[in-house]
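Take a look at this single chain, the form predicted on its own, given in structure tokens.
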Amino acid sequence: MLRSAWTTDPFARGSHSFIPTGSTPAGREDLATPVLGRLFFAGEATSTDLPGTVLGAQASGSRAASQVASVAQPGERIAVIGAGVAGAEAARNLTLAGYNVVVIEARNRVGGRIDSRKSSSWPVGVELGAWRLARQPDAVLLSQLTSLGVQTNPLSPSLLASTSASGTADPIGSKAVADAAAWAAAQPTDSSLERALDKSGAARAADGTDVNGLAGSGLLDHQLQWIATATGADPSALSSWYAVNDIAAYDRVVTGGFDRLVTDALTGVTTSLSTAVAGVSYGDSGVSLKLGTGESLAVDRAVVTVPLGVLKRGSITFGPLLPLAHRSAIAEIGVGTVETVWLRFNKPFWSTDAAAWGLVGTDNDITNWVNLEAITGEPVLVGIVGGRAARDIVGLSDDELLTAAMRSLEPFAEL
């Protein structure tokens, strides 16, 4: 077994931004608007288009970039603080552009909350952070992929099961969000999710149903599960105007060495690991960086893409304080958790082909799976949590966590 842990971890604090309820999308541009032309932010966080994804960290990495080069003037020193893939794009285009770049992370590892593992042991590589894609909108990021030579497979089909019976999945639980959604946005005042599937109907209307032996309570249950795994968040806690939009329908899965993509953009690049940034001074001569080993670096400018959850925590201080509008967003945005345990067997207990499976009826926290052998052909089996049930297994021991996934698969063994 293997597992993540990002809700503990120092150096992310949660794995996706999202808007909770009464905050809007207008927070994410604020948080990417430069700072006297000496601070700029990158991060999934501040991604409009595609917030809480790769190719939308990505993405704002090359956009920080532009922002730079706008005002900066040929050699200037730039520090990137952050290796992850927003860190990454962001020094290679400066870098590319003829600037003096440093990258500095505080891991002993690039990539960020890409968490590449590869073992004798494990017969597939293990990507403990992100890993799924969505084909139409990643089609870039796919590409890339590719030409890295780093494999990616579909993610289909998909099956649904309980202690009672099984079936596909339906789209009970679906439209109930979409219904709820719909009638949210009729309304003067954003409310969350879960109150727009009370006062809608729209969950009422599910639990009336019932599709191949499976409850459409259970089914809408489960649909919000996996908007957990998608958002890091509940339905108390998502806006249920803006939110939704932002769920990605994955249906790709990364197969090992998805950090190639963070390490190919480095190549060339000066990078100082294990170095954490404690305090940010800046002002209109230059930026001054106060890292964790003491030292001061100087530079002319400074790029921050750490994750939101650290700048949530204070983890690093701002001389003078960011502007009102950054320290609005970056308390209104919202840090979820999506955490995921790897499981790899001798041989497959299932008979299934379906890649992706849901546990429909269950208090059990571990209710996604993505079954490998359907993908690569070795019986590893990948549980997705995120949200509360996130939070709730990052507190387990490793006993306790592989109890309650063996005990989550248990439906699945005759399947």
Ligand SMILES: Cc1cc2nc3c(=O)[nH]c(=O)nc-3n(C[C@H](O)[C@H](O)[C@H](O)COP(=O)(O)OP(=O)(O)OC[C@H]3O[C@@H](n4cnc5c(N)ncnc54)[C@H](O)[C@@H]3O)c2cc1C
Given for the second form:
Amino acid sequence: MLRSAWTTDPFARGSHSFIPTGSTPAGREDLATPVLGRLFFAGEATSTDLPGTVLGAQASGSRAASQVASVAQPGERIAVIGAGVAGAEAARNLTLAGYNVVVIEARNRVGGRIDSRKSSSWPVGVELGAWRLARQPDAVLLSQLTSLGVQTNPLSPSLLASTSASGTADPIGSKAVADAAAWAAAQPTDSSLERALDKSGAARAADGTDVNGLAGSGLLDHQLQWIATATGADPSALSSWYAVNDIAAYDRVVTGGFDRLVTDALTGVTTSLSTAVAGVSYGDSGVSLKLGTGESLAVDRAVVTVPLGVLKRGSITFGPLLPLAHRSAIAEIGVGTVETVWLRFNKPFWSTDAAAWGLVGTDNDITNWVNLEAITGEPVLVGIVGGRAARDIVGLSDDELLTAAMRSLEPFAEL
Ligand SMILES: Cc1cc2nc3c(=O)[nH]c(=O)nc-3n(C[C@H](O)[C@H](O)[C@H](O)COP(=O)(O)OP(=O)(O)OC[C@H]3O[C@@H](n4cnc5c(N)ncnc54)[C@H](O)[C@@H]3O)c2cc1C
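Structure of the form predicted together with the named molecule, please, following the form predicted on its own?
Whole complex next, starting from this chain.
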């Protein structure tokens, strides 16, 4: 078993950003606004088009590099804080533009929330962070990955649902969510997805249905758990106005080497690993970084790409304080939680070739599984949880998690 722990990771503090009820995507633009022409922000939380994704993070890195280039003099020294995909893309663009770039990364590896594990004991490459691609926007990413020789596999969207009864999951849950969002769109104020499901009557309508022996309420719960794996957010927090309609429909998985996207961008760029930035002082004449090692680094400008969860925690102190619009954005945009569990077996204990499995109407900790055997031929199952379920499993010991995972897989042994 390999597992992630993004919820408690000091250099992530969550999975990715989402818009909570009552907030708007405008905060992302505020966060992306340069401060005094010295500080620039990038990272998935600053993307308005594709927040919470690899592609959105990558695009934010090139946007920040253009912002720097519009004010910097040739040859200036620029620090990029964070070597995730946003930082790597910013660094690549700034280096190509002729600046003297240094990347400062807290971890002992690059990639950030792309965490590719290489081990000879695993028949497929394990991705503990980002690992799915959505058809439309990620066509760009897919062509980059293909040219880097990264293995990706189509993921059939068909979902097999199981409890005591089993069958192909009916779209009752997705219809209820769409109905709730349509109701919310016509209201004078935003409401959470949970409230919209209740007040619109969509949850009640689903409750009264029963398909293939699967209760409609269970199918709706399962849909909400699936949404939590994509957004990291609980339905009680998610904005019906801004967060429900554009949830990514993933149809490809990366099985190894996703981090090549980052290592390739950083080729030839000076990168300082295991160096956390603790403080950023900025003014009209430049930027000084206080490093966790106790040293200071003076640069002309800095691109800050650390995750929103890290900014929320105040792990980096800014002097002077960031402008109010930035501080409001950091406070208002939400940070979700998603965790993955990868299990490797000697041989399959299941016979179904459905690639996506869901547990309906149970109290299991992990209700969404991807069967990699169906798409790679290797007996590997990936459990994915979001929102409260992710916060719950991160507190389990390895033994407890394995027991919980095997319990939730029991119904599939009969298939
Ligand atoms: C479990 C999970 C599944 C996901 N699945 C998908 C998916 O399938 N598809 C998709 O498109 N997206 C997915 N995402 C989201 C995607 O991973 C992120 O949007 C993207 O990788 C973020 O890149 P970034 O550069 O903005 O941030 P990061 O990759 O987090 O990079 C920020 C860097 O800053 C560093 N840092 C933090 N603090 C400091 C400090 N004090 N000093 C110096 N450095 C610091 C971090 O170590 C990190 O390397 C997933 C995320 C998670 C957690």
